[in-house]
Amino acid sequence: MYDREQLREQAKKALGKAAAIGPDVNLDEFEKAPVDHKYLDDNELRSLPEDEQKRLIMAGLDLTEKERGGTYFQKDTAVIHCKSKQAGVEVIPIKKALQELDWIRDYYWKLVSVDTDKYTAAAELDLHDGYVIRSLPGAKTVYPIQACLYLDKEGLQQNVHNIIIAEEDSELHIITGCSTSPHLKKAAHVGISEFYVKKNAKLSFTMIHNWAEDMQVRPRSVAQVEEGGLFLNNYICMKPVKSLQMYPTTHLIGNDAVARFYSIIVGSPGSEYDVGGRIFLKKPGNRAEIVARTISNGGKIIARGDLIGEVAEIKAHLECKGLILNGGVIHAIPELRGYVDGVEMSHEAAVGKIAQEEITYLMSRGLTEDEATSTIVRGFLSVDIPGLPAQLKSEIDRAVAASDETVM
């Protein structure tokens, strides 16, 4: 049953409710009023100022759109470019979908509770926009769909709600980049995402964050995977941010459903990250994996992982490894919960430093100390993600390579 007024009443009750984990953010410090921006055609998109283009490229946005199956681009509160180039894939602003499509009501606020905390409440009460990306039954994406959530106005709180649906037997690949303009210093981003992976569907979702140093970021996301479905969730953040807190959750509700989370995080001085993932394995044949690579370059990183085995004949593994290069804190919190006989669950966690003998060996092969350290860091951050299309793998490799200077 869909009742927007009832949702808003629920949200109002949660306005003062802080998140269960992570540092609190005073949302009263930020503006919520809509900001108008001109809609851009293809040529105008490719003609953005060079400094803005660099920021967008670092967040994975291909302005030529040559190797993208569709684009959603939101600047502040306004949708400035939105289209699908591939048959069988829909890309729609969520406000338009709520106005024109009855079926969207079956998905809106069905996995994430609107009264979870004040951040979910803010996303409903002051919704700016967001995207609906949907692959129709049997459709297979040739190129990934790209989505960009961009902040340009100083002091703005951007509120978005995204719904991603991979219908039965379809294959959908999405790369979403979140970034800020070169001049922006302080703002906030609140993002709700609900993922639906239908029977025998495959969804890969790669998110690259390229925020400003004084950004407050609060994503909230939940996924549901049906029988035989696969959900790959990749997260990359290698640039400074004031505070980032997220804890994406996935429910495997069909036999043989699979979820894999991979994250690469580099913590900069003054930055605080509370991140991780949680997967519920509810049916026989479920498989889950959470893999995190973290580097503290002076920041504070809390890396959480929680795997919950509710039935027999499931397998799950959690791996969290961290390097401390130049001070800072890495706090790994791996959790396994098995509720019945016959679950197979494991984890490994390690926090340490680069071994001096590794640096010495590489220097003996002709590298400088900085080059040796950089090579080791790149190898540490290299995560093999099974089933990831080559184009998305190259985006991740590019983001890792571009982070060298920041890390060092």
Second form
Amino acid sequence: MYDREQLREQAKKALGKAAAIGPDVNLDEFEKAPVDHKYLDDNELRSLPEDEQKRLIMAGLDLTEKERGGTYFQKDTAVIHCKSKQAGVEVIPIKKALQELDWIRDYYWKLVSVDTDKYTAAAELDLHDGYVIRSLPGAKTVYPIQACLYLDKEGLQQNVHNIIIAEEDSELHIITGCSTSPHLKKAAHVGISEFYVKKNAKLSFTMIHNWAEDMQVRPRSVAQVEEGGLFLNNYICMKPVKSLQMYPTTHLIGNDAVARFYSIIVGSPGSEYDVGGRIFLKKPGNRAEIVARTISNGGKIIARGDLIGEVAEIKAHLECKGLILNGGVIHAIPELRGYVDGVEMSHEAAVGKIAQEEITYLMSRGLTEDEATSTIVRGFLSVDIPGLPAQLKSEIDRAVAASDETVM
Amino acid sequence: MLLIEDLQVELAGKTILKHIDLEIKPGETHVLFGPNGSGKTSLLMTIMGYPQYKVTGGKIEFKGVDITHSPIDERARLGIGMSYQRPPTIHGLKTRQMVQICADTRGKQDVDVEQLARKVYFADFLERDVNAGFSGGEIKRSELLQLMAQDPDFMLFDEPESGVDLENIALVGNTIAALLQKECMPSKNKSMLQMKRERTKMGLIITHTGYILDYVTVDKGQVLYDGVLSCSSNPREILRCISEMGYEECVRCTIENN
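In place of the form predicted alone, the structure of the form predicted together with the partner chain is requested.
What follows is the entire complex, opening with the chain shown before.
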């Protein structure tokens, strides 16, 4: 069909290339061979073992699919469920798309370079699968599509490539959960995501990470937003991980395009998170916002944010707030780059502790010290995200409420 | 009943309240006068149980329970509540949630937050973070709304009139009167005397201006001067003396009292 060979050649050259930032992962420690899992029909999907269901619910997956417009479920390397319930939305495994659909060549590896580092290279050379989710022009989806990337096999390196396309004037909401089976300890996840938000389209992408203590995680994602488009990118990670490094990037390439990144991270002991967001504002009327709330509970969190204003009449704000509760490190690195007259860019960053005054205020309303503390922490983590559907808002609220267990 | 006996309090190693004796009976409300820095807020904070106010002598009893060293939340659940002058902002906590917390901790889960809020014209603020960007008057209304939900038996008010414009002073005053069961509202089946006898709520109000006296019938005035309660008398009389002679006159009483 088209030139996968050329991509493979390019990838091979980058196999030994460490990432620009973050600890280097020795990928030789992990297995890449495909793992067989049976495809599940609707009934089988609903009757997964209870402990697995619990993990999936934590990652935002609704197995009843009541308030979901479709599901993509990949276990290790195999797609075990994939369907769209909504007209105007396509959900296709990427391997199938690469074999059957010509248009996919216009999107595959077009935003992320295959030779970015050894992780992107691995995702091309040993691609397991991934999803293509596309809303057709003018389609407005009611319910979010859910996607789950699940790891079950000890020692596996899961290589995934996702492509998300919101065609002109469409509205698409996606919730994607990454999780591991209850027994899994060590594995790696490499996930490439390319997002295309076309003219006047709206895409919200909410990702909940629910990893295990010895997991290496290297997502690589780039988005591009055309004229009048809106890209909302939410990220939640409350659970331990060995090392997670990602720096999702968005290019606003059309007038009045908007991108907003919200992330909530709770850093557990022994875990290292290097997470950021980078938004290029290239056209007049572009707006960008990056909001991060981080809590260190003994873990190490590097919270990056980078806003690049290339033309006048753009507006961008970065907010990065961290609480250190039980030791650990929070390193906030907010960056603003304005290249012309007439940009409006600002940031606020703070790393601190819970104010005693707030605790005593709540205690004087009858809460115990522990209740007061968790109320303040929940408040700290609750960010108002404009434009998010109610189902997704409640998924985020639930994840934040569950943070009590991790934080306290 | 609140009973304070020979209370001595230190803040950061410095004695700030000396030999305080105070008794507030069920149904009674007292006002507390005193110049800036005399220890009025410290007395309220000590009664509420703020740990930085260290009790070095004497005791505080409430409803017959010795609460001298009880933590704040225990006192709150026992029925003590406070309206703050400058409460902290709590980001991410909606005013609605805060009001619900106040009701919950007193076992009044079924409170209608919306309806309570309308009484102090605060319904539009319920979705805002607690105290975030509130004006002086808005803070007061938020504090009163929290107390309405909490419905404590003994209420401490730290300068409820400060920062409140003339339009809102009546609202604040009347709300406090209602909280303290001091409303002048004739009832079909009860005489005023009967209603007075049935009053149980107690209050202690810090005031500089005395405006609050126009709305709340207060039973007693107290003057705190340099950490000592120097005077306990008719509140109107005290207010008049202070406005005519200033607090210097209190020095003489302080000396006589000791």
